[in-house]
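Let's start with one chain on its own, the form predicted alone, as structure tokens.
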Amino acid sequence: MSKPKRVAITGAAGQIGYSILPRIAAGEIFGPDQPVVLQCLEIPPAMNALRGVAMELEDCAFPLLEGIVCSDDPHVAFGDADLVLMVGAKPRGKGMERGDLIRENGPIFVGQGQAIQKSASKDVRVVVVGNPCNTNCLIAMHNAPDVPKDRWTAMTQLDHNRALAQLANRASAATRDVQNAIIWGNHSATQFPEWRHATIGGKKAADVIGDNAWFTDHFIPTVQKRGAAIIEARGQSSAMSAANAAIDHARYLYQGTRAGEWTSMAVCSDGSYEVPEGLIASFAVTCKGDGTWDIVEGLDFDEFGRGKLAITVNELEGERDTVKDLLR
């Protein structure tokens, strides 16, 4: 076997981290061929948890997994990183504005991206996970000015799967026959999941449903709300199906996209579809399994596309100006 990818999983011991830690240590994201150590972070508090989680991975006996690392220095959870799972950030507490939020973890993204820089490896990947993740993203780069921009993505693949299954659901077909749903701009509610570029069953997916009123009005917003649905039907936030995005997301980092079909990724914008250059912004991608992506060029929008565009740009250029004095 090869030499070990050492993946660094930032809060750890959380739900998400419970559930990603173990996809990965069964090589879900390298492969089967691939051996792991896995570099947990946790903050002070929670270690003794960690810990615990520890346990449970060692008496998994995973064959690919060859060291675990917990610690609650980043320093030492991102030695050598070729992979940065950032998941850990302070959740929106009651009462709690968008805006709020993004200070409250501001800082932590700071320093994180300082420790990246210092102490992960040459060739480090990183994918923001943590929310508001765009912005912790753009936070944790521009504290990093010596990691290549194109290292950096945020996590909306859990927005696309979600735009796949309901496609799906409404055209009664299996997930695995939608393709090239596309996620754009923000992962908040101003997102805009657009179909019209989707296809089910090799079809487009608006001549399949036949029904544009039910994009507009019905999968527009269930897929923006669809988060805050799940708070309220489960009393508390997505962890299975964020791990599982998070797999995904990395999984196409390292091993491609299939050759004529995309994903959405939040990536440091170009330039293109007139984002502004320096946003993290969610585009279609295609990745090519060395660890690189590239925007989809060329796709066309409608008066409504582009309006619905311009409504979370904004959203993140107002974001981007909340935590300015935090960009170095």
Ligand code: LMR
Contents of the next structure:
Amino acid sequence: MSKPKRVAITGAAGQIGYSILPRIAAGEIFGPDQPVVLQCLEIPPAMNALRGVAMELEDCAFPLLEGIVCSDDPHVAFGDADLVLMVGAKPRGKGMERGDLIRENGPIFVGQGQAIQKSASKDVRVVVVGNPCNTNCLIAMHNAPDVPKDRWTAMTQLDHNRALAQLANRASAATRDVQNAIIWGNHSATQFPEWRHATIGGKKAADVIGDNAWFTDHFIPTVQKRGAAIIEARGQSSAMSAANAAIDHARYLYQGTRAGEWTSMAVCSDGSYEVPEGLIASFAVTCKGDGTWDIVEGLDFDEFGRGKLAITVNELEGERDTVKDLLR
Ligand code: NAD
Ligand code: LMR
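Here we have the form predicted alone; I need the corresponding form predicted in complex with the named molecule.
Every chain and every other molecule in the complex is listed next, the one we just looked at coming first.
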């Protein structure tokens, strides 16, 4: 067996933490031959709950789990971490937008970004889940200027999976037969879920479904507002599907996307598709499996899509302005 991968999880005693920890320990990110050490970060009032979660993890007797660290000190939790999953942040409640959390959650990512730079492995990869995840990722990245910008990602995989599921349902297909949806922009209600490049059973989704109004009037708003619909129904924000998406996102980074397929990830823009350089925005990406990603270039846009992309980019620029005091 190789040296264990150290995975830090912030907010590990929360809802998403409870769903994601056993899946990491079972080998779902790095595969069945790679041992892991879980390094859990919480705030002091949640440390007792975290100890309970750690006891349960022990009691699962996962063959790949070589250690569990529980700490309220980010330098301990991020110590030599290969992968940091930044989940710890307040979730929104009914009637709120994710952006309403920005001034409350944003400051968390200042100190934690600095701690990643100081204490994590030099080869660290970071996935930000805590909302508003694009801008929290921007904050953490700015506070860790020595960590290369391509190490920072924020999660739009949940939106991507929601898009696949909506397309599959409408076509009475299985989600495994749906490929290459795209989430553009922000993990918010302005995101642009795009179907024009998606395929179902190898054919263009638009041709299989054959109902353009369904895409504009149902598909887009359903994916955009799915998080709110879950909060309305469950009284709490998504957790199982969020944990599942974070596993998918990290697995793509370490095991790669399939040939001919892409996924959606919010990454630091290099100016592709005229998204201003430096914003953390969601694009279609491919992953080789070595922790790197590449934006899928050369996708064509129609006028409708250009307008949608401009709206979500505009929102990201506004969020960046709202937290400019937290960026260095
Ligand atoms: P939760 O309230 O159940 O858990 C959050 C945990 O974070 C709590 O245990 C809390 O003690 C901890 N925490 C708070 N501040 C912390 C800090 N400074 N350091 C470490 N831990 C801290 O919430 P949840 O349902 O697990 O959701 C967590 C976040 O993920 C929320 O912001 C939510 O909106 C977001 N989320 C994002 C997506 C996405 O698609 N990007 C999906 C679902 C949820
Ligand atoms: C989601 O998309 O389910 C999460 O971001 C939680 C939320 O606030 O919607």
